[in-house]
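We begin with a single chain expressed as structure tokens, specifically the form predicted alone.
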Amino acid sequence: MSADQVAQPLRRAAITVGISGGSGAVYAVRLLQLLPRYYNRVNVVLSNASRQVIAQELAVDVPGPGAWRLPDASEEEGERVVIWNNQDYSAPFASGSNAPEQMVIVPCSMSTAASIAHGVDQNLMHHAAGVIIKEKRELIIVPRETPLSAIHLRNLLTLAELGVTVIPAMPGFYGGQSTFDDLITFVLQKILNHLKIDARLARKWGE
């Protein structure tokens, strides 16, 4: 075994990434550029609104169902990121018998949070999140909204009480963050930490 092979991280089987229509598309795209290094398959499901937000905020056109090769991704990494139609309930992660261990919804709009919190299954993203919750797997949501109404807060509390990890897109400044990229990296590092991925994007506090 070569030194390069030894250096490669051991990839996990699969993860599901949901992208809803909240602002903050950069978090989703940057995360999708990282995850193929750690998973053999990254299943992606997008709301219709999220496609509009990604085009508006990042000038990126998201392809239809199939492989999605993101900017700066290798051909192999591009094959690992697979988009599913948001109404395609034949997706493997739609069933509890084949539920992935982890799912991230980034960004998570307040309507998406409400639907999941109350079991209102309107599309594959909601359904997949419900599967993760009932199978007691790991669901992480990254809400990005301000201000938060009492309705929003109650829905987020409901999800937290169900075991969902809520990581708001609230970057910190205590580590000397001074650029746009620093602020994005702060949130991404929080997500990777909770996915238990040993990746260092930024210095830890005290280093």
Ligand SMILES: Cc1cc2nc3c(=O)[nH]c(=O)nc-3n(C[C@H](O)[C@H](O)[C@H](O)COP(=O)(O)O)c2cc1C
Second form
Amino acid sequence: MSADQVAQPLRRAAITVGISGGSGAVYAVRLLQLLPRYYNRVNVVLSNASRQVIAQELAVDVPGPGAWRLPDASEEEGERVVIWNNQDYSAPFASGSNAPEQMVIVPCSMSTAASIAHGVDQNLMHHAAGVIIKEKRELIIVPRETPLSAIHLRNLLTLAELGVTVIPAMPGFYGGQSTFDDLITFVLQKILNHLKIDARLARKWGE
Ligand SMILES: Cc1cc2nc3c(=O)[nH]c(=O)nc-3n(C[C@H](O)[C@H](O)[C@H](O)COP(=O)(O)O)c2cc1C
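Can you swap the form predicted alone for the form predicted in complex with the ligand?
Full complex below, order starting with the chain above.
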């Protein structure tokens, strides 16, 4: 076994991350800073609205299609995170024959949740999510809106009934969370747990 294999024995092949225009862009950026440790390729699709929200909420530049080196990422990690044009239906993960095992949409706007729940492909992100659902792979969404209307709740229920994991951007406070960072970490830990990534960002209850 080579030194490289020893150093990185457990990296998975690929994951798709969708970023839609819900509030909470920080969850997406923080997740993208972690995932290259665990996946050889992190394919990213951003909606137009998400770019607007990111500009509003964070001091992070989002490039066009191609590699995205996030703050604090190594050059190698930066090469593993790749942005796709959200209208490019020729992306590999747009096909059931090349669907990844896992996809996360974080944050997931109510509009994106509605499109996916009703199979309306308005962009690559919706289409890729539909592929994950039809191929019975794992889709995790992190919705954010408040209050939730009956329309929102119905759409989220439809997705849950289709096997989608719904992790609302709804941090708990029972673990002594007291800072902004603790609250973000709480939600990220939930996502990582459901991706079955053995990483401990926050203490488990009872520890
Ligand atoms: C600063 C900002 C914050 C927003 N926050 C939310 C939100 O938390 N949840 C939501 O569903 N929509 C939110 N929106 C509205 C969505 O961006 C809008 O519905 C958009 O059409 C979603 O498109 P997308 O699903 O293609 O990203 C926000 C918009 C802006 C500009």
